[in-house]
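What follows is a single chain, given as structure tokens, in the form predicted alone.
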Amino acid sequence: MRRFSTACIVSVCAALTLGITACGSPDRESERLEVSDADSPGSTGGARVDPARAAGLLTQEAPPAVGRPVTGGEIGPRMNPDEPSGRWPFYWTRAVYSSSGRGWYGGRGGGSWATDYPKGDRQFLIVLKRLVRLNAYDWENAVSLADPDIRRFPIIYAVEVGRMNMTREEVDGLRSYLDAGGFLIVDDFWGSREWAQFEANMRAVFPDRPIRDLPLDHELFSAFYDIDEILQVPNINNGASGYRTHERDGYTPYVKGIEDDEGRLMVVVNWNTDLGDAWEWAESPYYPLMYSTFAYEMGANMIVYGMSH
């Protein structure tokens, strides 16, 4: 597997550490790890960073014309509705769906769609823009599957789909989006019970399209980095403790997919793994580098594949 250089790793981790100010408050998992000053928006793990200095060191800054709070409306901060189409070629877009579970959005409870939101999204963008040189919008962008505006965004990201319980409008919206050429990335759900829930929701979207395992010679695994092994990426607590990588009965990680009639991958499914936690906690000295490296490589590959197909 092709790996980042040491210089790249140091640069990215430094940027992430300095960039925590832009990522809002850590979530519930950081509280369990007793990170100092966890509720302070200016916290960097105990050391304060001057905001002006941090902005000068980072290549990623919030667009000056668009102010962004840590939390926003019902579905979170998103692109300015008055922003002209095409101002930014790429938006990392979080899929908002109905569910039976709760996530952690901006330091307060939300649907399971909001797990690791918005810190994970913002931090992923910081690294993605450095690795892929993608001209991307710097902020999170959460859009409901039932919102017709979802077609403005070629890639959407859905997490904790083991608690998904889509409405008819969301099912129709997702089917229409994927049939029109959209690309869905699924992440962070574990075990047979959550798989059954996700599979039932996808059968409502595509009754006749199977979910297949993707072999390692699939072009997804060489779209940007050459990946020759699927690692199981643990959540922050399991990764930091080194105790185990799995959750529930999700012992083996899989990358699966749903294809259209021409063989284009419409949906990529990361099951029994948590790429999002690796993106969110890559700056932590307690999170193993091998997992965050793999997660960012997979992220880059999925973005490049989705944007080029």
Given for the second form:
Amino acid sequence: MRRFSTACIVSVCAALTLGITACGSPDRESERLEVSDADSPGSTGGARVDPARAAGLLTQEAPPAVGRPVTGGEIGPRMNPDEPSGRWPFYWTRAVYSSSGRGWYGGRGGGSWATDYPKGDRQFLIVLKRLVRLNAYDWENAVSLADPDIRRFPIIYAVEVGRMNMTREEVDGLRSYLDAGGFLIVDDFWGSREWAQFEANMRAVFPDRPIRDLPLDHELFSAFYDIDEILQVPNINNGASGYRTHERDGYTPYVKGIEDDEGRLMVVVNWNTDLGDAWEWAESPYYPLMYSTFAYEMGANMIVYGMSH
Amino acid sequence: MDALFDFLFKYRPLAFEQGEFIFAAPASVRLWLGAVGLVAASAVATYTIARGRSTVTDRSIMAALRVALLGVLVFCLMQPTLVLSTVVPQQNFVGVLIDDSRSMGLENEDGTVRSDFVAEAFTPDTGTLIDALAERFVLRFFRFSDVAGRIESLDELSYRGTGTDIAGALDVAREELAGVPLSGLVVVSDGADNDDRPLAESLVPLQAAGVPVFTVGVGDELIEPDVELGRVELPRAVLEGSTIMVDLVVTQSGFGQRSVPIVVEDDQRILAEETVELGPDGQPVVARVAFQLESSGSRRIDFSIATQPGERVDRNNRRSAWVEVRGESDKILYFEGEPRFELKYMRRAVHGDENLQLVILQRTAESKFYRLALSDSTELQFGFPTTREDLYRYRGLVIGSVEASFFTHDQLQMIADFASERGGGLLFLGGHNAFAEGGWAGTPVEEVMPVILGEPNGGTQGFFAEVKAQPTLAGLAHPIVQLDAELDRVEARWDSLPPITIVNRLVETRPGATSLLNGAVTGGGADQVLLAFQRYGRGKSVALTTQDTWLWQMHADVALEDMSHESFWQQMLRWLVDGVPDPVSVSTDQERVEPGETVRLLSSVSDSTFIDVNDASVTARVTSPSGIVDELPVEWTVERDGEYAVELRPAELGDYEIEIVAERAGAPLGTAHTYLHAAPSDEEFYNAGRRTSLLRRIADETGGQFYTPETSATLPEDITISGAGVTLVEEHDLWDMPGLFLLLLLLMGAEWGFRRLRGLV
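Pass me the form predicted in complex with the partner chain as well; I've looked at the form predicted alone already.
Every chain and every other molecule in the complex is listed next, the one we just looked at coming first.
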């Protein structure tokens, strides 16, 4: 049993104050996005990509850069598209990448990168800002890996990378991003097949850099909270049902990383776990608090680490 | 001209300057002469009203001529007299001071050597001046260079002195001859004084004693053709790997405007080469060179210009300077008020610099801090230091985006004192909680900042601008701004960097502060102050008003191999801690001395809170080049708190290592190291032209005269009538001046000629 930490209490309070009005249904949210169905990567009806064919699939075209939501809209202020980013010291940024298979939003557009987007992002920010003294932009921010503008956001977050199928531009963009000093957080992919897909994509970026397990004495686990145990964070359905926490053959959660030549983490990989769902559904009375607590602790640690190393 | 004057008036102008003019006729005679003069004048006046062929004008002119003639006669009858005080022969002394320095060995344009005049003038029995002087005076000879002393014969002159101290020589001669009647001092020199002693302090006692100084200037005023490298100044100590920028002053005469290469070497290893375009004759030009020092220890850096064809003096083409390259790691505390990418990329930029330890204290939540790069686990465990002792352990302090209300009043005062008392380097970064936006106005820290704070502009919806960094003129000469090893490419490098953003509106630097970078606002508007600094107390403070220099690393327009961001931060932080004192420090009043020359060792001693200590036990451990170790007690000077001093006289050539150990009541206060270099100097060959103005000034201010070798023949006579010493008053008649006779003839001839002209004869 995990202790009740400050994160736990605050996440409950934040989730309650959020209310459903802060976030619409996934379908309503996808309609606000500028990406049209016609522009999203081709669907393969949910089939998994064979890693052996991964190299050939990297020649696909990248989706157009999502950029930032337009001004106006129902909820709160949005970034002025005519103003360079930088007014806020921190933007929680989604990495937009090409993928195969249908996205979480049932083919209405977005691809797998848009899983839990934007509700998870907004909810994460609300609680994150209560936990960490972070001067962050309150809203979501999605930028394509192929967009040079991604270099203005030194921390990016990629989910459902088990369906990742990057184009050459995205591979080059991600490589230069990480080599310059960017920090990538990866989350929400399960099992050996998805691992193989993700690993194949990362091999295209860094053929020679291994993906290592991070020991619990790594600085990441003490950057903000002291984390002494890695929990497997289930998706909303599994968490609410209480039946199981894993998906597919992803029985054991891992936190892995890719380091640069100086030993600094460039990429944090949360495999066989779904932090994003825990952030998104923290306010649900059916979703166990312990998972949201852990997810927020990991999130805070990753942010603090990524902003100081 | 003097000769003509001498002919007309019997005596030289100096005699009239020194003497007193009187009319020697007794009063009764003068009275009778006055009456006769009046009668004669009246007779002439009636003459003017006489009739005849002449006009009134004619008669007036002729009357005036007659009156003038009578006036001259009356003048002569009044017995005009020049009263002079002349010295009594052999009752007075004259000191002859001969310059014995190396510059006296320089050749003149005519092939003679400067010191030749000394032999010509003062060799016994054959000298042109010595006999004339010896007839009238008792002579005492002195030689001087950097030190002065009596000599008995010219054989004791060697012309090997490595400095020239005329003021000191005058003092020595005056003091040595203080008890005797002194008619004057004669100084034979090229005037190339290179001592820092103020001349006025030596002239005033001479003026008070009425001792004139007669100076004889030898040598050419202008040495050409010649190229000369001016004095070089290096910092006393720098961190290993630091880039040093040096301005070299080069002057040429007679070579015209050409380019010459300057080479910078460390132990014969070339550090830098720069080509300088020489200016017009006599006009100095400045060449800036930059180089890095990689090896720690005492380094001698040589700057040289190759000897040019036909150059008259080549020993002034080379300069050496010493610098101590420190291999230690300087600690800097960076306190950031929130997680920010600026911290991340600053750390990355200086990560590989072994001479900088950037200790991080980052506030991640209320009362929660993230500490990085600590020396031990207890460092900063309670947050920002609350005592001076803890804070002053750091040599630099960086304050990020943190509001002033976070600190207690004592801490705010400590931050201000960190620069003023501790002498540390203080850097303020821009951000939403920085400067006015962070409530720093009205705090003790405000005046430490080199920028003037305006009104706060209201959080993330307030002021926000994108700016392009542009170096100012001062910035281009500053090591922080040097992003390229080639100095002429620095501006282009800055221009290639992407814009960054600011959220603090700062347009004005504090009086006395220097702006190094301006921020040109994208889209127009007043330029922002981007980087500025000022000296504050014993330390310095810097303001970097942007919040995201990390864009110079991360922006897509910046190539991965571009090291501008790294260079900027390494140079910034190194400069921040450059020259920051330790509780115990040591220096010498000269970095280079001649063997046998005295040098003063000065040490500043304070406690861990940088309060000066006057009751410390201080020892200097001096290790000679041959390895002999000497321990000397260093005493408090009493003149200044915390200042201790001792004198050394190095005997050997080479580098001396000096270690200062200070303790109080058995508890150590600290140690300090420095080096002293005992080496011969070539200073005599720099600026070695004859300094006529200096020599003339000495003469004028003391009532003496300036001569060249060509005009020195009148020197003995001029001393005779100087009026100094034991003198005799002599009266010399002036009525028989040839000039008066000629004037009489002229007036008579003028009247006769006028009459002829007017047909009145």
